[in-house]
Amino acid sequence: MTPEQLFTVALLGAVIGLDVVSFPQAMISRPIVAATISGLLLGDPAGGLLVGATLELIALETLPVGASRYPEWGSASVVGGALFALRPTPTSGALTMAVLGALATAWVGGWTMYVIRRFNGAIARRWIPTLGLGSGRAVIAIQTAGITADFVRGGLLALLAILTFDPLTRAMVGLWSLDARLSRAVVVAAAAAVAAGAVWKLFHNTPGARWYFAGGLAIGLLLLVIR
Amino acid sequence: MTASAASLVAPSLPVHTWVEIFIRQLAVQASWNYELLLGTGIGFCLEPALRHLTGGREGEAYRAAMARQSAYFNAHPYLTAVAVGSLARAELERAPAGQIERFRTALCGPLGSVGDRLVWAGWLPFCSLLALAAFGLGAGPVAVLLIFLGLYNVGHIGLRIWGLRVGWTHGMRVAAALANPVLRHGPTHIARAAAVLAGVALPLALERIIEPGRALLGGVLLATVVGAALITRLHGRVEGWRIAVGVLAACALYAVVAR
């Protein structure tokens, strides 16, 4: 991995990590976007999209609601897309390791978001007397500190994750003995089960949702047959 | 000017102030924390409007309003636009401080729950599933990105602009605008459309991802049904992505150890 590639992953991780909560929440941090952009910048957009779509299926169940703790999919998907794009030829374990690396990064990323929120709280507490006096400068300082810390968080997370998982992936893929078909089938089954569970979680309270889903499934299967 | 006299003449703000408020809106959660939640974010967004109070940045009215508006606040980030618009108007009309504070507190609940249902549990999964369906139908990377980002942000940016407009237009009488049919019935309709899309997208996307493993499709379908049933049974106790980590880690270890 070249220094330029490392820099690209870290910078992209920072920018996309920022989108998760701080700025601008335009959902460039969704896996299907972040991993694809990562693959695009590292020379394999189709590979990035493949990883992104797999992660998107898993991320469907995450509702980024307020104070809840959830995986940080943005920087993690940048890492996932990069891990797959950096393999020169597609090998049987590459997708498994890219998705696993992204999931592990998302897990740690969720914890780093909690740390940032605590950090923001500490900054705000320090400024509370000034805020009480109605200082506009204090508000701007707090917002700037928060956005800067989050940018650094995303960049460091992506950098450390790629430095950890790239050599690990290379070693694991080199030792990989599982058949390519079975490896891919395991990833798909895991993502599909999580996605199906997510669909139930999201829509089971909506009146008639099961029939709408069944109708859509019939269309989807028909499209598969006639293609 | 008294509050009653001020309400006769609606205040106005220059376009560049609105642009600044809108851009700041995109960073409303930049300092999200467990103490004030996005309270300072609201103060940050309102600040350009509050400069138009008598005395400007150094004036007593500006300082009192900034202190009020930087206190605890919680809502869905996109719908904070409604709060920002209506609070800006209330402050510029010099409504009584106690009334503004009570109104500000009352906004938190509805703007949070409506936004969560409309955006996080509706519009976002709908756009995700549409992008997955496009991917499953063979769309390339750029097309998938354009479909997802284009569609999602029409809703996202539209909601923020609508929020600012409706908040500013109605001021502290914005509750009636929140009864808008889109907000009341929109989540249900979007959820139904997303359920249809889920049915379409899942088989198509999975078929494209599985490519070399197509021969094992029967086993994958069985594992999917069993896995999904397990995840729904464990709902609220274990999240699906954690189970996926376990399954993939076990697969990777087996692939290396069984060599």
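Since we're looking at a predicted model, the values are computed, not measured. Residue numbers count along the first chain shown, from 1. Rigid core (definition): largest C-alpha set, two forms, superposition within 1.5 Å. Compared with the form predicted alone:
With a cut-off of 2 Å and the rigid core superposed, residue 11 has a Cα displacement that falls short of the cut-off between these two forms.
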Contents of the next structure:
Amino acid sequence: MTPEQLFTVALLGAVIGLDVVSFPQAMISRPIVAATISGLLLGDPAGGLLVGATLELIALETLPVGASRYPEWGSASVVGGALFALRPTPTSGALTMAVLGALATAWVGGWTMYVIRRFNGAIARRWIPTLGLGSGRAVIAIQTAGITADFVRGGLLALLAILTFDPLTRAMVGLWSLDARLSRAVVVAAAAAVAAGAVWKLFHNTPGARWYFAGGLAIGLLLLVIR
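The form predicted alone is what I want next, because the block you gave corresponds to the form predicted together with its partner chain; please supply it.
Left out here are the partners and the other molecules; the chain alone remains.
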């Protein structure tokens, strides 16, 4: 990778990582968006979209509730899109390694978010006396510290992940013997199975969910046929 590519992945990972919790929470951290942007900036938007759609199926299983620990899909999807975009297309095993790299990054990312929460708590405790006096300066200081720490977290996570998984992906792709179409089919089928499990739980726990799903699916298929 060139220094420019490394900087692009790190900066995008920092910005996208912010969207997960801190700011602006505009859904750009969803895998299908983050990975597509990553692929676009590295010259393969279609490849980024493929990785993003696959990761999105897996991410449907994640339910971010309160302070629970869950995978951080934003920065991880940037890494997954980059790993695939950096391989010549079509390359057998590239999608598999991109998804595995993103999954590992998402798992580590969940731990880093837990660390950030503890950091934010420590900062807030230091400002408690001033907060009790209604200080706007204290609120701004806490918010700034939290957002800055999260920005650095996302950037370092994406940088270290791409430095780790890019050479590993290059080595594995060189040894890959399974047909490209078959290996992609296996990955997509596994992701679809995870998504099906998540959707099944949603159908049982949310009144009317199956009808909304059926309606959305019908509209999507209709638009596909019309185009």
